[in-house]
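Read the single chain below, which is given as structure tokens and is the form predicted on its own.
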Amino acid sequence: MPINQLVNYCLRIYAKARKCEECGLICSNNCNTCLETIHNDFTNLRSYDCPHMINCYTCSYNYKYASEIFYAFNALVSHPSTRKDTFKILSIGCGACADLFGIHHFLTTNSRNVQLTYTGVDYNDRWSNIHRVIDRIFISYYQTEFIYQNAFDYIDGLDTVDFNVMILQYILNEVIKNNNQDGINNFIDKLVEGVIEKLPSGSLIIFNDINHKCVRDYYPIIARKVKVNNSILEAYLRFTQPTTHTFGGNTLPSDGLVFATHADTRFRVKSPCSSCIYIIYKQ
């Protein structure tokens, strides 16, 4: 299976024998404490700045996200959105990219036969080593690309923008956590005005993120914009959990991981799936 590809490739790689030079914690040889500096520090102090903890990230959080995004296409699974002959797929900030494995899982698994372009867009080219292993893993498979920019300038220096699947998995949280209003505003303008905009009728847009209201109050500000100048569907989905954060959305009907998982126990496997996703499809 691919995503087994990956991470048993970053389960090989991941030695640590001293303490990461950009490690500025009290290090116990476990990248796991990073990662949760990370999510749960709002001093945006630490990123993925190191190649340990990137390994480590794809072999804790991959199988979530891949699963949550198989799940976001399977409830389309009869709507023309999912239905395409080609997929010409944008991730922004794809980083490991969960979601190319959950979309390979959805095609798989109701025996689509598509042609599929992937590019992957994320300004921090640490993932490139993860980035060319996913080239090598799915070269008989789709054409994959990856662009070390900013997802704007990006958008902007294309003479045409033919992408009809964009993706933003876990990235408007981190937009929210690390700007303020100001900063927030700009990029949701930046997004709607600069990227959706240009995108072609019948295109998906999906955002999976957080359940969490700092998250979901933007997704009607998000619309807004888009329905001024676009006719769109909308569709809200969650997961069973967490029940402290319920969501108005439909819930799926099942939360468990779609693939199966190594039991390397220096990696801590997230489950279940958690998050709410937010689908436009522009008309």
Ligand SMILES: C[S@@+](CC[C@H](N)C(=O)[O-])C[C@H]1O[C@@H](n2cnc3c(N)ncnc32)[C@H](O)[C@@H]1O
Second form
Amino acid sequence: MPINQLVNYCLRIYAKARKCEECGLICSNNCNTCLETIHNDFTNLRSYDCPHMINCYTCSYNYKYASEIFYAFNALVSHPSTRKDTFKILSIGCGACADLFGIHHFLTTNSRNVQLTYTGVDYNDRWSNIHRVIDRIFISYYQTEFIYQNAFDYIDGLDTVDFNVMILQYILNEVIKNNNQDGINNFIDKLVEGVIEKLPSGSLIIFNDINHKCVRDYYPIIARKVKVNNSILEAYLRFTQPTTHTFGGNTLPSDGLVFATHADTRFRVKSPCSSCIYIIYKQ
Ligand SMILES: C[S@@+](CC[C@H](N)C(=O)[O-])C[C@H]1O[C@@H](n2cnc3c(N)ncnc32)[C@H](O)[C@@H]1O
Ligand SMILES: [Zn+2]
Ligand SMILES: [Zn+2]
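Starting from the form predicted on its own shown above, please give the structure in the form predicted in complex with the ligand.
Entire complex below, previous chain first.
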């Protein structure tokens, strides 16, 4: 299974002894702790700044995030947005490309024969070794390319924004954490005016992110802006977990991981699925 090919690569690299002695950060040879601090402590401004942390992230989080995207696509299984011959995917802040693995799982389980291109844009080039592995894993299925740039600068430089699927997975919470209100508004303006408005009609835009800490409050704000110049359909999906966060549209019927995971106890494989998914379909 492709996701395990990538995770097995990361497990191998992460097995290196005394790995974080040279990263210069407070990793204590266990990047699970670093990741949980970044994710759970909104005052901690550390980013994905250690090469080992990136491998650890992939082993711990990729199954959950890929499963969430799988469920998002599966909820649209009969909708024209997923019944295309061609998926031209733009993933903003692609990281370890959990979205691509989730979509691959959707296509294979539904026996869909789709021509797929995937452009992952991430300004953090520490992901590049993982991207090289992803290129190899999917070489006979899909055309993948990776750009190490601010996504908005990359899109500004394109003559046409020729994508029909755009994904922002676990990006918005970081934007909110790392910026003041002006910075957040600026991000939303660039996203709507610089990207969403330029996507062709029939495009599917998926936000997948945490279902708490105000992130979901920005979806109606994004929607209002998009609706000024575009006709859209929109949907919110959520999982039964966490039970304390009941925001968001239809509850998906399952929240279990859709992949068989590794059993390496050095990693805390995250589950169940618990995000809030906001979907826009450009008519
Ligand atoms: C939490 S990670 C999520 C990675 C991946 N989407 C996933 O689901 O696992 C956020 C990533 O977004 C990248 N990022 C955030 N804003 C970006 C921007 N404006 N342009 C390019 N990359 C961005 C960061 O470098 C980081 O790798
Ligand atoms: Zn480190
Ligand atoms: Zn670390």
